[in-house]
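Okay, so here's just one chain, in structure tokens, the form predicted alone.
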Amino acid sequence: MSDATEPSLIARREGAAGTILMNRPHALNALDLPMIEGIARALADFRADPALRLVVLEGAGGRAFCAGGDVRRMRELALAGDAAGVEAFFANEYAMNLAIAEFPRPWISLIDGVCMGGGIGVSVHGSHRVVTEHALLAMPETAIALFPDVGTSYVLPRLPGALGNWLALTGARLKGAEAVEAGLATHFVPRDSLPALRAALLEGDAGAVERFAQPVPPGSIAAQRPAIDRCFGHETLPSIRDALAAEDSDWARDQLAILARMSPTSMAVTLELLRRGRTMSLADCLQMELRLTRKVTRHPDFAEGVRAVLVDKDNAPRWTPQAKIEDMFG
């Protein structure tokens, strides 16, 4: 267990592997700018090491892999009018996400605990996303009036059927096996097996992931897929709501209740973002997301959403819907 006096990021060479430990357990390993810059430096160092065979990414503390980016800090900067500070955070984070995608050797994330937002960004672009029975993955940005970022405008539209729209709009939380089933994770390994898997990885053996992985049989995601595709495979929010109303099931009513709590502007932006991302490269998606942060973080819903969910925690946001979503992409 680490504490606030220790480095928030520990990157080093261990055996044939480069290892990165996100080390802010008191903040559920949420990424701040120094951590993002540290991962970027480690990426460059590891890439330049010809003897390094793979990279292992982990989160400290046992509760979280990485709960996201430090959006509370982004809210403070936005309220202070520090557009340059907001820009620096997102620009550095997205450049780091792209560098992970372009890393030429296996990038293996051991996801044990909460993995949301920025945690998805540091793992989903790598070659191996290993989850345990304690993993919990989500992109919950519509609840704080942001949008699924860190390159997920590229990833989510490429998931099967309408899973991407469903995950993006509702912030649905997937347990470890469900994340493999949905395509966000690649392998399921029980928590008890992680130390032995890690030891094998330090020897440079990426194939160990396959040997330790357990099969994930069709489960709740497969059972929900027909309804998800029927209801969330539409291009507009009114059409999605109409489809859910017509579904007339407890699941559909739950989804409608969830959508009713989210930022209307964020949901509309998210649908358009994923529609565009479907045909774009990852690099172009990240550039689109960066442009969008400049508008979205200045919109009153962002500060209000972060206040309601993460600052005051009253979960009672007062939204100010944007009249023309096209203006957000301008």
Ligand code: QUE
Contents of the next structure:
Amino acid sequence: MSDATEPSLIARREGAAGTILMNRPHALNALDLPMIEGIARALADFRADPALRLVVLEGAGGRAFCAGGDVRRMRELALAGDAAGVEAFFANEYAMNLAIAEFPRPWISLIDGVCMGGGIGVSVHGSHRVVTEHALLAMPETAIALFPDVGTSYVLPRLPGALGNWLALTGARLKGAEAVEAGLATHFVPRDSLPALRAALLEGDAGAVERFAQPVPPGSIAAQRPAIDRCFGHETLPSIRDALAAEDSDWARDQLAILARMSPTSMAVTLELLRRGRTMSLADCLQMELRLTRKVTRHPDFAEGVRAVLVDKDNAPRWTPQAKIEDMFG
Ligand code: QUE
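Show the same protein again, this time as the form predicted together with 3,5,7,3',4'-pentahydroxyflavone (QUE) rather than the form predicted alone.
Starting with the chain above, the whole complex follows.
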């Protein structure tokens, strides 16, 4: 456990590298506003340092890379009617995500634990996403009536086949090797090799990632792909449900049960978001996401979803379905 006096973000120069440690292990390194501002400041400082060859991003505590954003706090702000507070958080986070995409040198994330939501946002736009056998990646926002954000409305529709729709709607959790298979991660390196890889990176040698990486054989994603594409490659939720029902398999029944727990509004918003994001730039996708947060965080499902999953942890959200999804896109 870190104590309250320890900084939640530690950014410094080590050798030829800039290093950033997300350091809120008691909250699985979930990003709060000071951490987001700290990463943005580090990006600017590192850019201005011509001797700095690459950046290494890590999570403290051994269990998580980064579990997401500080959605408990967002719920409190939303319930208090503090729209400006909600806006400040997401606007800063998404601007930082774009700055990572535009960072001109290697941005190397070492993902050795849970990496969800905001954790995907600080890694996926960089050049190298290194995962270990302990990595677990997901975009689980439909469970809390949010939607896949942090630029994933750009990333997910560009994954092969219907993988993006599947990951976004079900919040499926991918192990490290599966994340490489799906294209969210770029390299698999065993946890045991991370200290040696890190030492090489501090010498400024980004090529070390390739040398330490192990090949990932086609696995569970390849096996599920035909069914994922058959069932999740549809434009509407009813047609996705119909396709799952027609499969008549245990896998398809599992997917239907998962979808039945998610916010119906959030799923419809998510499907439309990824449909639009497919042909948009990352900057435009982030702007679309920011507009969506204004409506989505005011919808009763958001506070209820965070309550059910993260506050009371009863996992029994009482959703308030709504008829017109187009309204959410404002
Ligand atoms: C969906 C999410 C998040 C989530 C769970 C979901 C999310 C998030 C966290 C989280 C988890 C553990 C913590 C914490 C936050 O969980 O965004 O502070 O200790 O941050 O189903 O979007």
